[in-house]
Each structure stands twice: as C-alpha cells, then as structure tokens.
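So this first bit is one chain, no partners, the form predicted on its own, shown in structure tokens.
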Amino acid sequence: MAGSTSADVVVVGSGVAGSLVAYRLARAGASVILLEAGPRLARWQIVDNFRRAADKRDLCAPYPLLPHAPRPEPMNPGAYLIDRGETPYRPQYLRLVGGTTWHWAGAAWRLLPADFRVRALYGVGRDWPFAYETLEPWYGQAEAELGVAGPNLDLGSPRSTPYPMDALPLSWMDRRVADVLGAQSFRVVPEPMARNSRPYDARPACCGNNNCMPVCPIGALYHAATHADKAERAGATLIAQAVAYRIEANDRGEIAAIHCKDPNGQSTRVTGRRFVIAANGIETPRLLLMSTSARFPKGIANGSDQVGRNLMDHPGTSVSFLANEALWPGRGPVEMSSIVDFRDGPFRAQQAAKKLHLSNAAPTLAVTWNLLAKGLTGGELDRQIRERCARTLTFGSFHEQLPSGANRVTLSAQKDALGLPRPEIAYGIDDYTRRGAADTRAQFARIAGFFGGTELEYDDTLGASSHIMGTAIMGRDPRDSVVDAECRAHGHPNLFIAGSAVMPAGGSVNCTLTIAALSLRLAGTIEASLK
C-alpha cells in the first residue's frame, strides 16, 4: 500500500460481517474498499498446512501467524491477549480474508424472541432496542446468503421463509442419542447449519469429512471469503494485509479516513463517505480506543465510556464418558444435534439460559494421547483406541452471560510488531452464569446415566466459546451505549459498527447468523443513506 485511496464506503474487516456489507453495497452500485489485516489464502493452502502440522491438537495451526496481524494462540496463551481479570479469557479468532468462518462448526441459530427482551421479561441484562420481528426478515436473507440447511421443526424463532436447504442426514450416533434422551423428555433437535446438504451457491454438498474445524477440505461449509470474492466481482476493492490503526474524525464527529499499515509499517490514508468497522469483538474496540485525538481523547464513539465494556461470550462446560454401547462419533460434520430445553423460561430471572450440544468430532486424537500417556503400546493400544473411540460421548454447553461494564477490552502498554497496543482483557463470570452451569453439570450427570456412562470427565472451567459480544454495545441512549438501533455510532453520523460487538444480549446460541442478519440490515441502511 502507498498513497491515498477513496470510496463511497470503507469497510474494515473481511469476516462474515464486513464481507456481507461490502458485497451488498458493491452490488447496489456503491464504490467499496474492504480492508483486511491478514493475508488471503486458498483452501488448498490451508488444507496442506493442516496436513503438515506437527501438532494437530492446535486447530489454528493451519493459519499463518504473521507478526503484523497477531491473534490469540491456543497453545501459547498470553502471546497476544493480556489477561488482567479474575478469570482468564482465551478466545480463538483468525485474521485473514474470510475471518474465523474458515474455522467453525457451522451452527446457524436464530435468537429467540425472548432473547431480545430479557430485561423486560426477567429483570436481568439489557434489552435490544428493537424486537425479534424487526430482525426476522434479515434472518431469512442471512440464511439464504450463507446457505443454511435446517430442520422442518419449530425451534422457537418464528419464520416467514423456509430454510434454503433441508437438514443434513443425522449420523447413527445422533439418531440414537435423540431416541434415548427423547424417551426421557429431553428435546433433541438437528441444528440449523451453514453447511450444504445439496449443491448450493457453487459449493458442493457435505460429504462428512469431519474436519470442519480447522477447515472444510471441500468447501461445503460456508466461509466469509465467499462474500469477499463476490464483493470483488461486484466491483469492490479488497486490500489484504492492511492493518487499520486509526480512525480520523473532524471536529463535527464525521469520519474522514481510516489509516492503515502494511506489514512493513508503511501507512496509507483511506477516505470515504461512509465507514463500517467489522473487526470482531476485540479488534473493533481496540481500533476505536486507539483512535484518540484532542477532540476525542477517549477514542472514537466512546463518549459514553462504553467502548470495550460489556464483554460477553457463551461460557462453556462439557462432559465426556464411555457409553455402554458403540455409537461411533466422527461420521459426518463435527456437530449436528442440540438439546434446547433450557434456552428460555422463567428460570432466567435467576440463572443463565443454555444450549447443550452433542459433539460428533472424532475423538481419536484425544483418546490416543490419553492412552499413550498411560504407557499402552502395540495390540492393546490398538484395541483400546478402537473400543474407546466407538463408545466415547461428549456433550458441551453454551451459557448466557449478562453484560457487565467490568468485563472489558482496553489497551495495554505492551505493543505488537507494528508498535500498536495489544488488547488487555478484564473478565469475570458472575453468579447468574455459574448457577446455570451448576444445573448443566446435573443435567450432564443425568444424561450420562441414561447411557450407563462410566469414566465421566467434567470440564467446569466455563471457558470461552469465542462468541465475542457486547464491546460496542447497542442501545437507545447514547449515555450507556456505543451504537444506535441502526448500528450507527453515537456522535459519528457516517460511522457504523458491524458484528457481534454491538449485541446487547446473546442468548445461549452461536451468534454468527445474528451477525449476518444485522450486517445485511446495516447494509440496507447505508444503501438508503447513499441514495
């Protein structure tokens, strides 16, 4: 990069939010520049990187770790994010064209209507500034854009359009678990998935590689580079390895430019009429906070001092055990079924909602590591690998987390390779979520009992699910929020924020489809304003 460039709309971040916005606006005839901090990789490169990885437990290993675009390292906590809170916060995300949707399970849930009104209904958390019905048409468009295969069932979120594709066929394990738990009054449903059950949008049908994380080798699983490519074909300019580090505003609060650096530190000023920050729930507040000036000493969009605050995730727990029958996990996608009994109800006045999900990831690697650690070799090692892999069941969970100003992203005095402040995280988990997790452990024990489970191993750490929400929170009142109901930054009429950072409540399901719906709605707002 060198010199200066300009467009009607400048978008920072090419994940699902930024790429959808860029595509929709370019298709509508706007000139668009899409900036991405990381590189552009072909699928074959990622697959080959995974094949060559020495330690395949690190599911981020296939994605290059570049000095100018650092990210969290699962096998090296603290190398980028700096923990300062009572609970370590260790999410995963990627910085490359297409973002973290290269590396996800594909679950594409809608929030429930009640998730938009938790304060009104249950007296906790924050309400969204609009109802579920406002976002419902955009959910339908998001499902069409991503290509969602879903069940013909009532999942609690009213629909005006059917899923674009029928649900994928369930594995033997998923069918058997649904039968056993269904007989005990659990509601086990197929998850809606952004994964093809038939050829769709020039992508093939899923063939069950069971390698969705770290990468789908054939492209049946949606990834946002799809829409980055579509944006380019519609006329957008995509600039990779362009690290945004400052948002420039005039004295009236209007954004004039984004300043970004290439891997060598050379700076470019990119001007425009409208600006969209879509850099995930940590990198977005980081950029806003770095953009200080005499007029905006606390950073851009931070008149309320809420930028970086209200960090939420879906803290997770899990259980693994040996069932009394062979169920053979590992055939099909890594996740296909969920238990949805606990997503909503009056209990939410006292404890967190949650979704429980059945893992279909092949347990071979973990089982083998454990057996080798016990000293097994030869034929006995082979026999136990086969037996334990066939009988291992693993259930995980996502728990609702309420927004708290104390949970926040700030800037560290420690710098990265470009001399930019590293993100510093203060994070804790309150009793509301912990009470929900305690009930989850009891439900896990019940479930294991129905399968004659032995050798139960619980993980109660309430670790990050990498659903990074709330750090540029949406609200009606500029005094306690960062953006309004249109995702426009308070005090900056031509600045918009896209992605999960704006979500004031996240329910208990994956947030990717909600990100996509909000982004399409935001694109519609910008398109209308340009006209």
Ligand SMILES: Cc1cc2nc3c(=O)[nH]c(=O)nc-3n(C[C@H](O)[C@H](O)[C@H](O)COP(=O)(O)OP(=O)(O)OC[C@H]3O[C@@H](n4cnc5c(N)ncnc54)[C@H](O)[C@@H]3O)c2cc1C
Given for the second form:
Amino acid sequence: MAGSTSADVVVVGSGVAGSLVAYRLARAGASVILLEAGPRLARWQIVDNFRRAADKRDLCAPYPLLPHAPRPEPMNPGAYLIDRGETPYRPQYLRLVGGTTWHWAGAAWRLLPADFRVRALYGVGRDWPFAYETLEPWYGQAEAELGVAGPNLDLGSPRSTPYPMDALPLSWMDRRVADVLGAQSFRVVPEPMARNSRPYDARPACCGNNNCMPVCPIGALYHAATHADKAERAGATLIAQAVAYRIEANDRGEIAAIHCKDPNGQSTRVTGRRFVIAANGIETPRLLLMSTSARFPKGIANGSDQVGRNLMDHPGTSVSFLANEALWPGRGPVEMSSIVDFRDGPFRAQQAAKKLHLSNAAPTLAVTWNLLAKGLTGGELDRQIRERCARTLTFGSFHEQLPSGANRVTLSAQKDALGLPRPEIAYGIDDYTRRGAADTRAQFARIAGFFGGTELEYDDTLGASSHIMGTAIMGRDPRDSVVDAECRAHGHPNLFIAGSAVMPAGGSVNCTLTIAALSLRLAGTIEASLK
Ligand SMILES: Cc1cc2nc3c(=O)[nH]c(=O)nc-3n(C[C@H](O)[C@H](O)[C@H](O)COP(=O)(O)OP(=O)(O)OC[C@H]3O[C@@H](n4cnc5c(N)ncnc54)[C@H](O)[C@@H]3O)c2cc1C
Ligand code: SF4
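Compare with the form predicted on its own: the form predicted together with the ligand:
What follows is the whole complex; the chain from before opens it.
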C-alpha cells in the first residue's frame, strides 16, 4: 500500500460523500488520506466494458466485481447481501474510485422543510435535529460542486442561490405529458439534475444520448471521481484497493487508526487526527459493527445499539402502458420530469409521501426482449418494436419510509474473500408506506386513462431504489442515535460519518444532493476543529 499512512484526516470511501469531504479538507490545507476499497477505472474502460457486456440490462455489468471488494449483483441477488427479512432488499451500489454515482440517474433534489419535521408536523417517524434552513446554504454549495441544472420554479424548498445552470430542454414526450397531466391539475415539473446543460467544471454539456445508466460516455453527468481527482490535485493521497476492516479506538473512545487490507489480505494501520466513514448506507454500518474490542464489544459508535438499524429506502412501484399516441421516450437523459403533488400534506399523518416520475429511458431493450419471447421475427418484429417503443410510457414512484429498529443491517457468519463478514439484511415495509403505494396505484390508473392507456403493467413490489438511509442515524440523544447533529459519532469525538446513513428522515426524493450538502457541512466542521 503506497504512500503515507498518517494524516490529519483519514476518509474511508471515495463516493460523493467521501470525495467531497476529502477535497474540501485538502483544499483547506489539511493532509488527507482517502481509502477506497475498489480500483480506479477510466471512463473509457467503463464504456468499453459496457459495449462488451453480454446483458445490457445489468447496470452494474461494466463495473468491477472483485473478490476483495464484493458488491451486490443485480442478476445474482444473494451473491453478496444476505436477505433474512420478510421482504427482500436488493439495492445496488458500486465499489470503485468514485463510488455509485458512476451509474446514477443524476436527479438532484433538495428535501422539503417539512421532511425535517415529520414527527412535529405529522406525528410519524423522527425529526432531524436541525431545520431545513441549517442545511440550505450547504445545498447551494452542493449544487455548485456537482453542477446542477434546474428549473426556475418554486419546488417547495426555499433557496438563497439560483441553480448554477438552466434546466435542460425537455423532450417532446416530457412536454406532452406535462401538458396532458397539467390540464388535469397534476403538477409536473422539470427535475433538477446533476447534469450539465452547458459546459461546466471542465465537463461538456449533455448531448442527450440516453446512456446515463450505466455510464455517461462523455462525462456530462456528474460522478464523484471528479471530486476524488480534485482532492488528489489539492494534495490528498488516494489509496485504491484498500479495504477498511477495523476502526481502532482507545479507552476514551478516541479513534486512533483505521486498519485496511489490500487485495492479498496484507494489512496496514492508518493513523490520523480525524476520521470520516463514508462507505455508504450498508458498508458504513458493516465497518462500525466489525470494529469490536473489549472496550466496545458491540462495535464502534454503537452504545445505543442503533448501528445498522432504521434502514430506509424509497420503496418504488411503477406502471408501463401503451399510450394512444407516439411519444418517443428515450430522447435526452433517462429521466427529466416529476409529479410533485404528493410530496407533502396532512395526509402524511396516515400514509407515505411520494414523488412520481416519468421515465425517459429508451424502452427498446425491454420491448424487444418481450417480442422475441413471444416468437416474433422479421418484418413484424421490426414493425412492433417501432410501434411499441414510440408509445410506451413508464411512470415510477418513490415512497417515504419511516425508521424502524427492526429494519437493519447486521453481520453474517458467512465471510467474503478477505474473511470479513458479509452484510445480512432484515427488511420489511410497513402499512404507512403500503397505504401510500396503494394510492399511487390509483394515481397511475388515472394517468394511464388520460393517455388512453392499454396493456397496463404494474410493478407493485416496492423494490429498493438504492437510496440507503438511516443505518447510522442522527439525533440529539446518544441513547437512540449514532451521530449528533454535526455527524460526529456519539462517544467518539474525532469520528464522523458522511452519507445517507445518518439521515433520520428521507422524504420522498433521491438522497444524493442531501448527502453532498451534509458532507460539505461536515467538512466545514472538521476544518474548524483542526484549527
Ligand atoms: C442505479 C442507481 C441510480 C441512482 N440514481 C440516483 C439519482 O438519480 N439521484 C440520487 O440522488 N441518487 C441516486 N442513486 C443513489 C446514489 O447513487 C447514492 O445515494 C450515492 O452514490 C451514495 O454516495 P456515497 O458516497 O454515500 O456512497 P457510494 O457512492 O456507494 O460510495 C461509497 C464508496 O465507499 C467504498 N467503500 C465501501 N466500503 C469500504 C471499505 N470497507 N473500505 C474502503 N472503501 C469502502 C466503496 O467502494 C465506494 O466507492 C442511484 C443509485 C443507483 C444504484
Ligand atoms: S443523456 Fe447522454 S450525455 Fe446526457 S447525461 Fe445521459 S449519457 Fe450523458
């Protein structure tokens, strides 16, 4: 393992959370070591892997799958994460320099002020220990760092700065859907997205080729290797293929070192003054739980027994149907419009909030598979592919989920190639979320009706949206939370957690802009503490 093994700040994980923290602190003059379990890949290698991938439906196929840094395999669900709950939980994430934003969709939403106060307003879930206004300036900085293009509209989250870029032009389908549903009193808005609408931060403007998932070939879509690179240029040392497996604490709870292994199992001890765990909502609790000792028999930061608990996502449903007109999804980025009527309201006392969104992913692959399965060939196959691809409309949904101690990540007795316990997951979906989803199905039926929809196909599985929240939950009381309002681990004054694991409530929008805002705020806290 090359390079220094001691620094002011040691960061575990080079996704958007870890890379932003590393960059900001290195820029401020701190010495920083960024430990990343996976390898470093150039964009061209990922694009080449995608072109060679046998099954283009697998979004993870172009990315490394290495024995020392295993990750979920969408086509082989039990291969890494072990389900033992009533509902399977099958999120995706990547392990390489830059993390999971290599293949995200780029939707860059702020939470609503009400999302921070669901207990106070609606009597459900947990409140954040601070108000929206505390995070607002950091949301603005996060939008500037990632490069967010957004509409000049009130989306319900007050802002003190404009979006750094104008929204991208909408496709014909998006405009037509906004017109049709707008006439029926739905509020359809262009989605804020971390995707360039003009050249920004040395990356080009989006050219609309619809390949965002699994990889944007030209880098118009933000990905966190951008900030891993910037961190290195600012002086940080990035050590790839370094799998953190133990956090070492002294008897007072101060963290002394992170221990990590290279792919051959060779261990290195990395010391520092401040430590940041930014390994995502599953790998972060896994590392905390693995770090047991005589003084901390339940693992690090786990005095409350809350590490790994309160696992939340935005359980999703969808509907696809054939519209009675050609709308041609697939022109532009994979997603551009959302329906925001159901993000907040008194109904949240009884049922989950939700965001509905219009998919703009080209349906060609799914349509073609279906037609081939029906035995179509030749000219009729060609005709039906064209006809159905033009008329297929797909709407998805994200539902609010409340924290529950029973939904949790624990350590399995089964080990990975480095001999580390695999994550085991117990997960269920409560009636609050199910009631919200039942209403979503009714809304989907209405929407399909406005387009003369036929051949409706619902997916009501409430599947994972890969927004992995809550597993190192934030709160004022050390007895029922893992980190305080500064993202500092209770009982460990020099240990911080960056990422969605700390979120006590996740509203109904994608969580990554909130991760970025929290990470920038956290970097500010550490910078001040180092002075
Ligand atoms: C298909 C898909 C689409 C998505 N679309 C959106 C979207 O449109 N909008 C949105 O807001 N969110 C979206 N998300 C979610 C988003 O990708 C995540 O919220 C975000 O990437 C999380 O960032 P992170 O830095 O916390 O974690 P990650 O990006 O997962 O990074 C964690 C890093 O830590 C490393 N690591 C893990 N364990 C260790 C260890 N022990 N030692 C060293 N390093 C370690 C990993 O290798 C990884 O590089 C999507 C996710 C998926 C899968
Ligand atoms: S539409 Fe194409 S250029 Fe634009 S972000 Fe997606 S993949 Fe990149």
